[in-house]
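Only one chain is given next, in structure tokens, and it is the form predicted alone.
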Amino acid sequence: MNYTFQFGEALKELPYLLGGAIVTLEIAFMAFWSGAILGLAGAYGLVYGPRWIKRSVGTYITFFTNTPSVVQIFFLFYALPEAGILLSSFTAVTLGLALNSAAYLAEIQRAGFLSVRQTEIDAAETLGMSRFQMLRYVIVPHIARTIYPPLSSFFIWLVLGSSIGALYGVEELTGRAINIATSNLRTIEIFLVTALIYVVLTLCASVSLGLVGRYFFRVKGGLLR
């Protein structure tokens, strides 16, 4: 084997693909944010909603669950041109981690509110509280302490899968290091650089998610255990 390794290559694009990552970090953050809302919706409808709505969210949940996000990423970007509705690649990589965060989200979620002791919604009823109060005042802040380790798993997660975005041209981190590595063809040295920054990625929130879950929340999580 006769391939020299040249790293300086690597490491002058390093500013291009610590660009990159930024737009991995963005993707990630609006991907779990929406899906995280529109789960803890789906959670609530799950055990609080009536008989159409638990079969609806149920629906949906088995949907997105049971096929792959690079299909229903694929559907978003390429199928609804056909109907009128253009997104761009960055768009519709986004909206589809997010509607499929939704559903994972949601039944994370839905644990959450059945580790809700029934005394607890007893005595918000008796306070004559609404169920939007008895959502916000007791059953959040309840359930963010006992999900709160599988939440920032789930980030973790995001953070990784959204690589799937350089299949639709997103010059997120693996786009841009495909982009070089297509230029230079110095593809080992430029992919070893890019793994390296996302162990750095995932380290750096696994110890911010940490931190706020134990000064918070007060649990441990990351690397603090």
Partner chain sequence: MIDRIMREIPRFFSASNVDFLIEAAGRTLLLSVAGCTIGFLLGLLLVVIRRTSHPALLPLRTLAIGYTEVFRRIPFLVILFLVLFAIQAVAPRASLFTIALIGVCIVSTAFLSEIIRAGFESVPRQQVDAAEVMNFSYLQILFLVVAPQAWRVILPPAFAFMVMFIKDTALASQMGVVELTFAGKVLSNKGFSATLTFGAILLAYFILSYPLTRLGRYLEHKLGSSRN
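Residue numbers count along the first chain shown, from 1. Between two forms, the rigid core is the largest collection of C-alphas that superpose within 1.5 Å. As the structure is a computational prediction, the values presented were derived from the model and not from experiment. What changes on going to the form predicted together with the partner chain:
The Cα position of M134 differs by 2 Å or more between the two forms after fitting on the rigid core.
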The other form holds:
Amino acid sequence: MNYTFQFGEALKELPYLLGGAIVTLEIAFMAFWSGAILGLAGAYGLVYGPRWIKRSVGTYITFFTNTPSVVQIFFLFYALPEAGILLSSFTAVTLGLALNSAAYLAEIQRAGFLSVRQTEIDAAETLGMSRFQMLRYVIVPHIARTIYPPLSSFFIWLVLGSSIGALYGVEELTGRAINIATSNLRTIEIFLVTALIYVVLTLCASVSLGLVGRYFFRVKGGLLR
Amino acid sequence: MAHLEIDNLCASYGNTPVLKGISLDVEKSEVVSLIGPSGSGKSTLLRALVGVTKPTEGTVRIGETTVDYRSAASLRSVRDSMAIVFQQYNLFQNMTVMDNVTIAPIKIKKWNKAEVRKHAAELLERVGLSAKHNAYPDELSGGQQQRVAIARALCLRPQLLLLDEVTSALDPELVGEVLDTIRDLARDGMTMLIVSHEMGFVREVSSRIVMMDKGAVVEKGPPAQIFDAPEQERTRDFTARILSH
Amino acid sequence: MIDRIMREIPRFFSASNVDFLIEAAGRTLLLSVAGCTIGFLLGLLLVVIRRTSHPALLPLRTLAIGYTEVFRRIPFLVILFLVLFAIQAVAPRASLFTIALIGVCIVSTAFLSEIIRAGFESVPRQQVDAAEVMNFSYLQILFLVVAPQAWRVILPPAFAFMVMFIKDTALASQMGVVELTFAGKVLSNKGFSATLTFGAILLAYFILSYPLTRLGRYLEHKLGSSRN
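Moving from the form predicted alone to the form predicted together with the partner chain:
And the full complex, kicking off with our chain again.
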């Protein structure tokens, strides 16, 4: 079993792979923010909405968290055309991840809403704060501090999860690695370099998210989670 | 020859020295108490003796043998001869009272199971908990848990018993039952090194008292000297302050 | 489109197709359960290494920490490709299922070891001190004192991880392991409507995952509310 590693060719492709890493981040960003906004609406509905809204949002979450995002995207990509809706692979993947994220991010944000304690609101009221001041100084900072850590972890999860775009031909990091691998025999080296880029990418993301959390939301604890 | 001889013992947490050359003897069947303000290093001294905090300098002798805290075998033999009871009882939450008391003698020392259980039952009766053999620690009061911890320590048949502020975590009405247990032990001739803030008790039960401050021994002497005629200014301040409460 | 689906349904749910789907679902479940069981044991081993304190074991500890940190930061798909190529280079006759299983083990070891570590750390340090001064050995402390208390904390998230991984094994279809997602592709290639096929596959995953998710919640509730 002698395998000699040769990283020369894989390193030659580094700029191409790094370009893919940017696409990876783009997908993760878009899916995260659209998922977060949808999820916010969902969380609001879950906490304050009428019964039928609670039910529908609950069903949505149960469905999306109990089926694989890969198959959800398969559905978007292959089934929607049967109804006359054609999506590009990039759109299908980003949309699929966004719909999937919405379910998880709704859960996270709901937990944030529920974490606000009545005693804090009472205290703010006795201080004579207006509704807006209460939101601005008490409620929003509290929710932000509670949900920031799980949101950051979820973003990291999305960076890794966006690799499934490769299955639909999206040229993000993993997709580009596969592209090279089909025309190059040094497949192990290429995927090792790709893995390393993911490690560095998510480490940088974790550390910067951790710093932002520490300075803007007063999140305690280590930078890596 | 003293039973326990501590000479110039030093220890630190990180770079902060917490014990700065402690020297002290304990004779067989003697009760020695450590007093002093919090942060004076009393608890650390006990923890250093059993090697939970590693001493950085100095020697400890038990009987004829000198302890080497860096050697696993030597550490094992010190821990065989001493037992410690902690402020927070530190009972194993996953075991019944009986198992807490018997696990070390049976599983670690490999003593005869039936004899250990018989001894444990006697000890539990002695600390007034014979009805609680099958209770779990979280079903007991703090005072009861602390008495289980004392029984657990005694079941190891230690030559020396270390008691680290065993009443500090207890509600005031539960302190008495634990102190009674310790008084009994003293009467039976158990050699003990005690850290306590219960000055009345310390005075009554100790043969000698060691006043510590800032990681060093300030003064040693019989209770009468320490409480009534201290030689050192700091001892006088401390006892005056604490007795005025 | 609806007409087409209605027309295809009887043929789609033929006995042979249903058997095929059930077998595929079994493989999906097996991949996740077996992979996470092995991963749990290996993860436990990593934690046992990480909690040692002897200076001579520092390199092993660093390796164990490095493993958990690195393998939680690489996409499962990339790991699957790496395992596929690496194993084909050394053992060309290994089955695709074995390869996928190894991939699952690599990832689950990293995540489960993190879950186990957190569980072990939830047991108060004082009890470890007490055991140490009573001359418990390192392994006796771990398995007589720490583990019996930590499992209540460890089990719910470990179980949730396994259930979550049922969905991630869908990626093994990419390598040709005939699990649920691959079965979907096969049926879709036979000409069945994609809506019908992937709808059925989504439903199959849901049927696997949902009861287990509920069971996990029940476990969490049950273990959380009882002693300690």
